[in-house]
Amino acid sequence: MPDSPIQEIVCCMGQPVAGNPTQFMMERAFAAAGLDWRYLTLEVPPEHLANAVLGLRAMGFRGGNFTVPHKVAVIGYLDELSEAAELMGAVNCVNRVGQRLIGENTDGKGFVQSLRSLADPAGSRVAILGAGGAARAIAVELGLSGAEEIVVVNRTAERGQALVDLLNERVKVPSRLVHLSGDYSVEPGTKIVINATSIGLADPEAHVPVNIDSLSPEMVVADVVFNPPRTQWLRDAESRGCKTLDGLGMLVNQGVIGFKIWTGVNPDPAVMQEALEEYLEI
C-alpha cells in the first residue's frame, strides 16, 4: 500500500434499490485488499443516465456498474467496448483507461468462472431457460468458451430467436431454439442446464418450467438467482443426483473481475463470498 494512498471512486448505477449486497462485497474486498477505495450506490433514472455518465468523467471516478435499466443505454455514451459487451449489445462494468471509457459485461464471464468449478463448458451441450440480459450475457461467453450446442428454452418465440441469431451467426456457436409450452423436458446429451430467467427471487418455493424426471446425475444444473440461495430448482436437481451450482458463485465472480479491471489487483474471493453471506444473512 502507497504511503499517501489516493482514495479512488466506483460506482454502481442503476433503478432505486432497498440495498445493494454488491456494494457491500466490494467494500469489504477494498478494505481487504488495503485500497482506501469506496463503491457508491446511485439511483440514476433513465432521464439522467447521460448527465450520470457526464458527471463521473467530471468527478474523476474510476468506473462503475450499471444495472437495469441502464445495461444498453449507456453503450451510447462510452468511448469502447469489448469483445463480449458488443456481441452481448449489453455492458454492466465501465472503466477508464485515461480519459476513455471502456464498456465490459461480467454477467457471462462471472457465470463461466463459478462453473468450470464443476464442469468445462467447451465440447458440452447446454440448455438455458430464458433469453433477457443474463441469459444472453452467458449465452455468449459459453459459446465463446466452445460450448458445442446451446438450446435457448423460452417462452417468447420472437426473443428467445433472437438470441439464437445472435449465437449462430456471430459467435459462431450451433443453437436453436425450444418454445417453451408447458415444463421443458431436457434433451439426452445435455451436459449443463441453466434457469437465467428471475423465477425462484426472493422465492423458494417457486417453480421453474422444467420436467424435474428429465434430469440426470451426469447433468450440472445452475441457478442465476442468489437470493436465496438454494432455490427450489437446486433442490429438486440434488434429489435427481445432479451436481448444482447456486448465483451466488456467479455474483461473487462478477465481483472478482470487475476489482481486478478497476484496480488491477486480485481481490480474495473468500472476503467476497463472506462478505455476501453476512449481507444476505445465510
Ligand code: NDP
The other form holds:
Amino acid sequence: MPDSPIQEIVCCMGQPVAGNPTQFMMERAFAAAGLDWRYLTLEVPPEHLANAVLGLRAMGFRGGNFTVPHKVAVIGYLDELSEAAELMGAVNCVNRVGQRLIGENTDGKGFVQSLRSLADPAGSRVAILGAGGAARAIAVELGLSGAEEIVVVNRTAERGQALVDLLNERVKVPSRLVHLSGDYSVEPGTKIVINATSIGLADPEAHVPVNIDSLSPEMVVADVVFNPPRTQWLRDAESRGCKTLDGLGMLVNQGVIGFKIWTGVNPDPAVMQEALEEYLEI
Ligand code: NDP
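If the structure you just shared is the form predicted on its own, then what does the corresponding form predicted together with the named molecule look like?
Let's see the whole complex now, leading with the same chain.
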C-alpha cells in the first residue's frame, strides 16, 4: 500500500459490464509510468447521467471515458468540445481543465494512429463497412487526415446516408453511399478497407459481407472488432495477400491518447497491449 494519497482519479461511465479491459489496461499503464492514479468503472443509468457528471466535477475527478449509452447525451453536460467530437456528435473521453470539462473523441484517432503503421490515409480511397458509432468516429478522422474519398457501405440506407452527408457537408471529404445487399465487391483503386460493423464480435467464424475475391495485395484491411482480434475477415484478407490491422491496435491507441490527455505523459503502448492481451487471454 502506498503511503501517499492517490493523486488523481479517472473513471469510465457506462452500462453494466462484466469486466472492463480498458480499466485493466489503464491501471497497468499508470503503474508503469509511476503514477498513483486510479481508473474506476462506474455503472451509470441514463437517468442519472447528469448527476453523475456533477459528481465527477464535485469530487475533482481528472476526467473519464463515456461509453454506450452516454456518448451523445454527455455532450449536454460539458463546457467545450474538440473539433472531432463536435463533428461526430459523440464524446468518449472527457478531460477536466480547471473547472471546465472538455469532450474529446479518441476512437477515430486511435484507429488512424494504428493505421499509420501500415498506410497513410492522406490521398487514399477508403471503403468502410458500417455507419454506427465506430464507423462515424473513424470516417471523420480519416476525412480530417486527408483521405481522398470515403465509400460508406451500410445495411440501413438512412444511417449510411447520414454519415455520407456529414462527411461531404461538414468534414469536406468526398463520400458516397453503397447500400449493402449481398456481398460488397471492393472497387479497384481502394487502398484501405475497414470492417466497422459489429460482425465478428464474439464470433470468430462470422462472415463480413464482402466478396473476398475483390481484395488485392496492395490493400490494407482493418477490423474494429478486438475480441477475438483474429477474425475470419482478417484471416480471409491475409489469404488474399493483404496487410491487416486488428481492433486491438485501435483500442490500445485510443487508450494511449486518453492517457496523454489526462496525465500529460506518454504511456508505454507495449505495456498497454500486453495488459489487454493478458485480460483477453490471447
Ligand atoms: P453500432 O451499433 O453503433 O453500429 C453497428 C454497425 O454494424 C451498424 O452500421 C450496423 O448496420 C452494422 N451491422 C451490425 N450487424 C450487421 C449485419 N449483420 N450486417 C450488416 N451490418 C451490420 O456499434 P459501434 O459502431 O459502437 O460498434 C461497432 C463495433 O466496433 C463493435 O464490435 C465494437 O466492439 C467495436 N469497437 C471497437 C473499438 C476499438 O477500440 N477497437 C472502439 C469502439 C467500438 P445498420 O446501420 O444497418 O444497423
